[in-house]
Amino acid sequence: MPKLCVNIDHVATVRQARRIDEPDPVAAAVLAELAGAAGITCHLREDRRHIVDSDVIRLMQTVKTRLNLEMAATPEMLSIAEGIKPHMVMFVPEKRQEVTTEGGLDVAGNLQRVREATQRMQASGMLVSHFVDPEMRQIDAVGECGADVLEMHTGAYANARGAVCRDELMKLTAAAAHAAENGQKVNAGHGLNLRNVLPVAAIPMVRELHIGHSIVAHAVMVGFERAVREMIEAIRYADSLSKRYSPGQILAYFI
């Protein structure tokens, strides 16, 4: 069954509304993990418009499982993991002017770049990922970097509507495949809800999932402990699915 990894930016969003200190990204993930979070993820975007640098140390002195960076591959970032040090640290694209990340990093368009950042992460003993599109190219080009794991941006599948959100399925399970095939360890993550996460949950190479705002959303509504393990019974539902039916069935039936 595909772990859950839970990410805790949006609570910082709503903070950073009034600028105050509540609600507390902090106190998030701790409910997180009482809930059964296997691992916390936080994004430290360059223009620091939810997670700011206190919130990232303060998570490493909270979190019991495992704490996952968001970052961009730039010097100032690269830096600063250095010296908090997070268990993992996954490298992803980043523009100033979009709402969330859009789309994968493209590995095989920078690949000296990302293979140096890395070396140098792994160098001071963190794990790495990528954070990309499910495409072939990408998937070889983070083996030829070297990281640790590749998470598969899941965006166009959880955005797509009818027979297009089957192809995007397909294309996920075809890159999970292959990344399989390489060696590779497979996570997945982004716009994924109670309802469109089973098909995913369901691929078998799948091996964690990184879910944000969905949960936080719905703890607006049942409150944050409540919110986590709803979206883990869900998981552990497809988990049991995968055992009868492949993903597309499912999505067929859910969807």
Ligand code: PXP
Contents of the next structure:
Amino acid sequence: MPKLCVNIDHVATVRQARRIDEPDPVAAAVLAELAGAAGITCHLREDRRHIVDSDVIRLMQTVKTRLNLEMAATPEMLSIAEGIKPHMVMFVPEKRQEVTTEGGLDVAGNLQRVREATQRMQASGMLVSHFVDPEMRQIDAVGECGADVLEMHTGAYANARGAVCRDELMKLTAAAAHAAENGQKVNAGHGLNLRNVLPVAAIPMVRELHIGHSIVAHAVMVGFERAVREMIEAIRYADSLSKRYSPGQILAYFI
Ligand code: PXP
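Form predicted alone already given; the form predicted together with ligand PXP follows:
Entire complex below, previous chain first.
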């Protein structure tokens, strides 16, 4: 059975909407581990739109399983990774304007640069993963770079419907088999949710699934009713306190 690594970026997206300190992605990482996650993943983007540098440091101090850092293989990110030393670095392509990671890394087209970055991270003691589309030439290129593992981009499959979705699943299955024949380790992720994860989790060679957005989206829904009930409880509690204390006294005690 593939293991689950939980990407907590979008907990930080909600926080950054207000630029305050909640919700805390590190607290989400702890809860994910308590729920059985085998690893925690975060993406430090060049524009710091969700995860910020201090999150990665705090995650590294807190995570008990394994911290995977997604990042572009740029000079800035390579030195940050060398400073923090997450357990695994995952090279992804990054475009400033994109909403999310569009397409896999073109390892075949940037072989020397990606190989050098891979070796540099490995020399610092980190495992390295490359996020690639399920194409044989990219998978072979990951092998040529000596990456420890590859992650197949499941976004095209997740976005497709009907016969196209089936074709995309077949591509993932064939790519995973090809990688396994090469002796490569295969993970998968992007756009997976409670329904479309089922066929991908059934591909025998897939060792880990990296899932983020749908878990955060689902958490908002399954936790929303409780959050509203607890706020009503807090307001009711304030009402009972107000019979004995002034707002200033309540502030001094609670804030
Ligand atoms: N794997 C990689 C390499 C990614 O870039 C992402 C998105 O940050 C994911 C997995 C998780 O994708 P999603 O948030 O759609 O589950």
